[in-house]
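So this first bit is one chain, no partners, the form predicted alone, shown in structure tokens.
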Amino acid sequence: MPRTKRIGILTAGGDSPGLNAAIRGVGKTALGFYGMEIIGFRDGFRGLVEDRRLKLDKTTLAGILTVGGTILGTSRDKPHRMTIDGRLHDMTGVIVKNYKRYGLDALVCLGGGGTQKNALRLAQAGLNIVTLPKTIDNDVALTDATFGFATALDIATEAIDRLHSTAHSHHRIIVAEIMGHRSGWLTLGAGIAGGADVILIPEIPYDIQKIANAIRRRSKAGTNFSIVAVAEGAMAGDDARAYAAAEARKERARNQKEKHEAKLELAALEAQHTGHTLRLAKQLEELTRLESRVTILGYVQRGGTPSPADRLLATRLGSVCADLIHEGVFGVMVAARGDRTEPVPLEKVAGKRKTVPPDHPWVEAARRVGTSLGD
């Protein structure tokens, strides 16, 4: 009799709606369709290092489809830079050793861009790895969609819908900060769907005067309120150019000293950006003479019950993940391609980010309906 295949599964990075649905999709297909065994590791890669396991069976997987978060827990620990007793250690060797000790035939990693890079390192260390793309930012490269995005889009859109009545009643500018440090998919989508008057995303540096002019034009036309949807990482032109220059210096760095200096510069610029949305609202209030208020949606966008769209996507990708393991296909991410899926080599995904192209149809649609993008 052939030995039963045993697979491990973990969730890493920030939590996201649909993680449990994906765990269930992988688990039920692997258990029920292929007769595999499944071990869950708690709190991301740390659970694999510290021997924190959970056997996943039909009972464990029951009832989790609609539950937010992840039953396995998560962390942002990196295998090659993990804090142990207050010091950084490369725990890749420990993970490889434990992978073999547990008799694993494959390891499934659910996560965003950082997880794809960490998974590639483990694949290069000789482990059989398959990943699933998760993030509310929708910025993982080479997949049409990531699970978590659809739910967050629903939540952010509903928030903008609710802000309209207050903005209208009090003749205010309401600035809604939406998650997205380096990509604007969530802010752009929610801004369009929620009818925001101004949408600011990281990919399109803004001019504060042009935003103020757009709001003043609305006032002159008799509309004394405006909704501004702004991504966390949206920047004014000068700030965006300074950040791009620092990133370019980091890429050109010829030695560790230059790379470290560039990282320090980027960290300083990030620190300066803290509180950006509050400053933006204050500037708009001064320029337009309209009272402004700020709403920061924060973690509410990542919580709660996943939407039907995310449950469907996570289940589809999870079940195909089990298929690929059965077929012996490793070192790949399961990408969404319309109604189908495609295994994409991790080398093509890791270190890449899917950002909003300036000529994307969503951008064009926003401009056509008169939405200001700040440029």
Given for the second form:
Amino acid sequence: MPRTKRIGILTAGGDSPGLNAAIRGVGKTALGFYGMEIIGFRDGFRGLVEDRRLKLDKTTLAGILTVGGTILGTSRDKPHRMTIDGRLHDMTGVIVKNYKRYGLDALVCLGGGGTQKNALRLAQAGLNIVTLPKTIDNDVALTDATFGFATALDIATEAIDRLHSTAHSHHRIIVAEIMGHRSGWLTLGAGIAGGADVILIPEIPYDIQKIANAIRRRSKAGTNFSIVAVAEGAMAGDDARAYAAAEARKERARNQKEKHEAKLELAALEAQHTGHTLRLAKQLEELTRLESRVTILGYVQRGGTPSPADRLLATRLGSVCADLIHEGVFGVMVAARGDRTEPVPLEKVAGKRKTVPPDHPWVEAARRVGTSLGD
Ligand code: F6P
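Can I have the other form now, the form predicted together with 6-O-phosphono-beta-D-fructofuranose (F6P), not the form predicted alone?
Following is the full complex, with the preceding chain placed first.
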């Protein structure tokens, strides 16, 4: 009789709708279809270090498909830089030891770009790892989609829809800040779907005068309100150039000291960026003489029940994940490829980011319908 396979599962990074659907997809397939055992670790990689577990069985996996957040809890803790008693420690060795102590045959890590990097480190330390791509930002490399994105897109689009009537009634500019970290998928998607007049994304640095001109043109044509959808990471030309130069210095760094300096520079630029949306609205008010208001959508975009599209994506990626474990395929992320899936080696995914190509069909479509992209 072959021994029952035992797998661990954790969720890491920012939460996103669809995480529970994915846990259920992996869990039900592993338990019900393959007869494996499954243990959940709480709060990301920390649960593996601090021995905080949740046994996943028929009862714990029931009723979670439609629930937002993650029943396992999450954190941004990294295995190789974890704060314990106020100090940073490399806990990779402890994780490897505990993986063996629990008799795990595989560890499933659900997360975004950072989690793919951390998972690769654990795979290199000898663990059998399979990951799933989750994030509302849709910026994980080599997968068509990440679960969480579709729900956040619905929420941000509805917000833009609702802003239209109030902007129209008050003859105002309303600037809506949308999440996405350093990528513009969510803002571009919601901006197009919600009919924003201006869409600003990190991949296309903007010129404030060009945005003001677009809004003035609308006023001249008799429409004296505008909706500006701005990604949290969008930047004006000069700021974008300074950021790109610091990122290039980090990439080129020949030693730890140079890398550390570049990281400090990036952190300083990020700090300067804080409050950017408020400053943008103020500048537009001065340039156009239209009253401006700001709406920061924030964590509303990450909360609540996942959309049907995310439940579907998370369930099919989750069930394929259990198939791969059964087949002994490790060191991979389960990527979505149209209606199909593909195991992609973690080495190819880790450290890469999927950004919006400037000639992407969504960009072209936005331009065709007369939306200003601020360039
Ligand atoms: O990666 C998802 C995301 O929501 C980004 O869009 C955002 O920049 C970030 O997480 C916020 O992170 P935190 O939850 O740590 O504030």
